[in-house]
Structure formats: C-alpha cells, structure tokens
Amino acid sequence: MKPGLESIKNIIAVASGKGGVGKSTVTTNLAFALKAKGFSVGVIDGDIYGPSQPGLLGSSDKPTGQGGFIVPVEKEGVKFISMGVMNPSGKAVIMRAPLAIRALSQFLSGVLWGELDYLLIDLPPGTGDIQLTLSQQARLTGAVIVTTPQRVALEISRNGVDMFKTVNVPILGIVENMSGFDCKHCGESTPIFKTGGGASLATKEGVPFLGCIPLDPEIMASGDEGVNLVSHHKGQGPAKAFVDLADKVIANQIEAKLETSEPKEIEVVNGKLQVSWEEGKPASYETFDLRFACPCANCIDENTGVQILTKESIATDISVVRHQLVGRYGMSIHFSDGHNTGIYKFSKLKGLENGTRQDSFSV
C-alpha cells in the first residue's frame, strides 16, 4: 500500500462559501454512493477545528500507524481521517493557521490511502489558508460547490467558485443542499429555505447545476447515528438524490479531465524552460525574463506592487535548474541563482513570451 496521493484517480474538493449548509453530509452520502456503485473511496475530513466525519461515517474507531505512516480509519469499505479521530478527548482543537495546514498536509501526504478511485476531502467553510493549501499540494480533478437556496448562502458560495476558478480547478457543480421538505403523509414539497437558487447560480457562473438535495429527516437521523443512508434505503427517497449526485459527479468529471487546460509536457532543455501547450509545439522561454517576471514577495512588494527586484541583480547567464508543479494551475522555477518562491501561473505564463507584466502572476 502506497502513501500519499500518487495511486489516486481522482481528488475532489467539497466546499461552501459558508458554515451550516450541509457540505459535511454531503460529502459523507456522495462517499457512499460512489462506494454503492463499485468505486474505492476515501474521505479526508480537512476541517481541523471542527471535525464531523467521524459522527457522520459512524466511527469511533482510531487510526493505527504503520512504517512512520497513518492507517486510516475505514467504515463500511469508506476510508477516512479526520482530525476527530487523532484526538480522543473531544477537546477544542485550538491551534494556529500554520499548524492547521500541517495537519492537513500530513493528511495528504501522510496516510497511506493505497488505490482509491475517489478522494473526497470535504473543507472548511471559507477560501482561507486550507482551501489555498490543499489547491498547492494535491492536484485536484475537481471541486463540488454546497449551498443552501438562502441569498446569503448563495453570496458567499460565489466566492469559492472565484477561488476554485483561479487555481484553476474544475467546478464539477453546484448542489443546493436543504432544497424543500417532501411530506411523507400528502405528497407535497414545501420549500422552507426557498429553491432554485443553486440552478441561478449555476447558470450565473457558466458551471454545472448538480441538482438538489431535499430536507429530510431520514438525512439528519442517519447523520446522527452514523448509519449509511444509500445501504439502508436501497436508493430510494432521500438516498436516491445522492445516487443521482454521484452520477453527475462522475460525468462531470470525465469531462473536466478533457477540458484541461494543463501544459502537455514541461521541460528543461539546456537551462532553459519548455513547456508544451494543447494547442501548439513547445514553447521556449527565455530564463532571464522568467527571473525578472517572478511575482514573489521578495521581487514585488505585496502592498504596492511595486516591482523590488531590477534587472541589474539577476546574473545574465542564470538558468534553470528544474521546476515544480503547483496544484494545477501554476509552477515554482528553481533557478541557478538559488531563487525559488515564485509561483509561475499557467494562464499568465501563456502570454510571458508576448510581454506579459510581471505582476500578472501573483495568485
């Protein structure tokens, strides 16, 4: 069994712009769709502060280590860690930022995952640290969106389409999660929280609509007593709108991977960066604009964006020495004159050899 990300098929993230609307449920009920439908699945909880998928999944059980590496925890054939099951006594994980990504990136890097065909990570609320963090470090296939019908829920939920946007990850889709509550006794659908919300989303932000998710209590008892709801009710009622969200998840995401827009091919020939486009022959850049465009603190100032390093600083025969990729939207140059902190953006890096401002890489 391998450790870290390298035998997974597929990574997606599972977001929300804001707290309470359920992402948490969703990601443990697509878990097990997937797995009702033949797939290996885990599930990273990368919410430090408040772990939920220890409740959701139904799992008390702790980890086990293995060759310095963690064994994750598994639940009905669904792995997963969670920062829930590293700490026993319930306590208020308080910690700073920096520690957090530790944590998260030990949970990327540091388990041994083995071959999954989906890698659920279901994130914190916001587009902070975390969410950057995980953009860098595991090339995502893709990013599920969950919001509730509310405006305020659908203002925010905006914010982490931008974000995925920007890092260049695929929206697979929006779900609006709590989208009306069907009476078992007459049949009817009452729109608590509003509806049709997350399809006006979807259709504002050119991304997909993935459907909705009722407000029933069959969810939140299962969620309470960590029972899988798609086994125990066969795909029907509330559980056969996450079947149906994992269909499109899937399709979504097929599609995704024929849509990138990744270079083809980077290489280093002779000092100098090559780097190969879907639409054209390899591209060479010249080493010295590259160390002059690099959009770090060091070389632009972060309030002003005034441009610190000069031309006259950056040795005329620097090269580079090899480059690493960052997520999936952008790379880190080392060049020979030790400089390696820029992070080189692929939708900017296109136009470099036509002038493109330095500035413009900056995430």
Second form
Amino acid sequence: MKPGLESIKNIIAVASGKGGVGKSTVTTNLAFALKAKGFSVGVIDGDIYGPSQPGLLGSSDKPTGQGGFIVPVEKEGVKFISMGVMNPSGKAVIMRAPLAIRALSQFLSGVLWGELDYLLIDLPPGTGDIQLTLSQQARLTGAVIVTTPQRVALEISRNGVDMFKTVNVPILGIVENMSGFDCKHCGESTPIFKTGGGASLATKEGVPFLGCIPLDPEIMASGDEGVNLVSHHKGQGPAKAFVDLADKVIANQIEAKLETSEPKEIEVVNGKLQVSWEEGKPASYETFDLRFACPCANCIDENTGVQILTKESIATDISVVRHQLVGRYGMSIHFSDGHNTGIYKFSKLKGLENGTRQDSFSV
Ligand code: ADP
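In place of the form predicted alone, output the structure of the form predicted in complex with adenosine-5'-diphosphate.
Next comes the full complex, this chain leading.
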C-alpha cells in the first residue's frame, strides 16, 4: 500500500470561517454518505488543536505503524487519522504553529492511505497556516464551505471563499447547515437561525449552492454517540440531506476538474522553464528574468515590497534545474544558484512568457 496522496482520486477540503457551524459534522456524514454510495473514503482531521473526528466517527482506536508510516484507523470502512487518536490522552494539544503544520504534513504524506476515491479534510475554522499549508502541499480537487444562516457566520465564510479562490482551489459549493428545525409533531419548519443566507452568499460569490441541512437533534446525537447516521437511517430522514450533499459534491467535483486554470504541461528544456497553458502550445520563460522576479522574502522585503535582490548579483548564465508544483496555484523553481524559495503563482506567470517582468507573486 502506498503512503501519501498519490493514489487518491479526489481530495476535498471542508472549511468554514467560524467554528461551531457544523463543519466536522458535515465532514463525517459526507464521508459516510460517500462510503454508502460505494466509494472508498478517508478523512483527515485537520483540526490539530481541537480534533473531533474520533468522537464523531465513533472510534478512538490507536493507529499502528508499518515501515515508518502510519496505518490509519478505520470505522465502518472509512479510514481516518486525527490528533485525537495520535494523542488519545484527552489532554489539550499544546504546540506552536510550526509543529501543528508538521503534524498536518505527516497526515498528508506519512499515512498509508492507499487507493481512495475521496479524501476529506476537516479543516479548523479560519484562513491561517493550516489552510495555507494544505493548499500548498495537496493538489486539492476542491473545497466545500460550511456556514450557518446567521449574518456573522456568512460574513466570515466569504473569507474562506476568497482564500480558496486565491490559491486556485475550485469551490465545489456552499452548504447551509442548521438551516431550519423541522418539527416532527406538527410538521412545521422553524428557521431558528434564519434561512437562505447560504444560497445568497453562493450567488454573490458565483459559486454553487450545495443545499441545506436542517437543525436536527438526531444529527447532534449521532455525532455525540459516534453512530453512522447514514447507515442507521438507511439514507433517509435526518440522513437524506447528507446523501443529497454527496450527490452534489460528486457532480460539482467532476465539473471542477474540467475548468482549471493550471498549465497543461511544465517542462525544463535546456535550463529554461517551458509552460504549456494550452495543449501543445509551450511558452518559454527567460531564466534571468524569472530569477529576478523571485517573490520570496529573501529577494523582496515583505513589509515594504522593495526589491532586495539586485540584477548584478544574478549570474548571466543562470539556469532552471527543476520545478516543483505548489498545490494547484503555483510552483517553486530550483535555480542553478541553489535558490528555490519563491512561489511563482500561475495567475502571475500566465501572460509573462517570453520575457518576464518583475511582479508580485506572493500569496
Ligand atoms: P465545527 O466543526 O464547525 O466546529 P461541529 O461539527 O463540531 O462544528 O458542530 C458543533 C455542534 O453542533 C456539535 O454539537 C454538533 O453535534 C452540532 N450540530 C452540527 N450540525 C448540526 C445539525 N445540522 N443539527 C443539529 N446539531 C448539529
């Protein structure tokens, strides 16, 4: 079995601007709904400081090791990894951001995921280090944004949409959770947190709307007890909204694959970077100009934007040794002078072929 993300067909981030909107609950139930449809599914609990997947999925088994890699825990066929099973003491995870990033990197590259149709990544709320690391280290198929209908949640959700757009990750859509309470006795639906905000945010942002999930005590109870809501209710009743969500995610993920602004091919030919933005139309980049346009903090002052690197310090015969993709939005370039720390965003590289002017590539 292969470690890392190589044999995973679709990697989907589940994100929210605010905590407590039900992002982890949506991740778990989406995983069970995809599994019920016959797909092979994995879940990474990207919330390093506040992992909730062991509880929601209903397993606190400890992962084992094999050949220096982690064998993920499995619950009803869904593989998962979480800080909650790596550190089952229940004590707070107290670590600085670089260590949390390292933990996420290990979940991405050091786990024996094997072949999967879907890997869902339950992200912590916000648009910080973890989100950015994921966007750089994984080639995400797309992101699902979870919100509740309240104004404060919707406003912060917009930041998540913006972040994924910036790093060229397709937004598969917005889900409105806790959308209304359907009374089992009188049949009436009460929009406790209002309703319709998710759909209007989706329209405003020009991204798909994936539907509403009701506020339902059974959804809460299944999460608290670690019960598979989808199989328990045979995809009906409180589970129906998640089955419908899975259908929409599958459909939108196929579309997202078709419309990507990534290059078709990147090659290094005789020390020069060559990028085909369209099939069979390679464009060449001047290496000296590319090196001078490096956006890293060693070459450009992060605070003032002033260029530190001088043209005189670059060898005239500088060449490109190799490139490395950074998520779906850019690449790092390894130059013959040993420099490789800049991230060249595709959106900036495009149109600069055949002579690169200095520009800001930074994310
Ligand atoms: P987040 O991951 O956004 O912080 P959680 O998934 O942990 O949020 O959910 C927060 C709480 O809300 C949990 O107790 C969960 O059971 C509950 N919850 C989430 N979605 C629903 C829902 N649709 N109906 C009822 N309770 C829900």
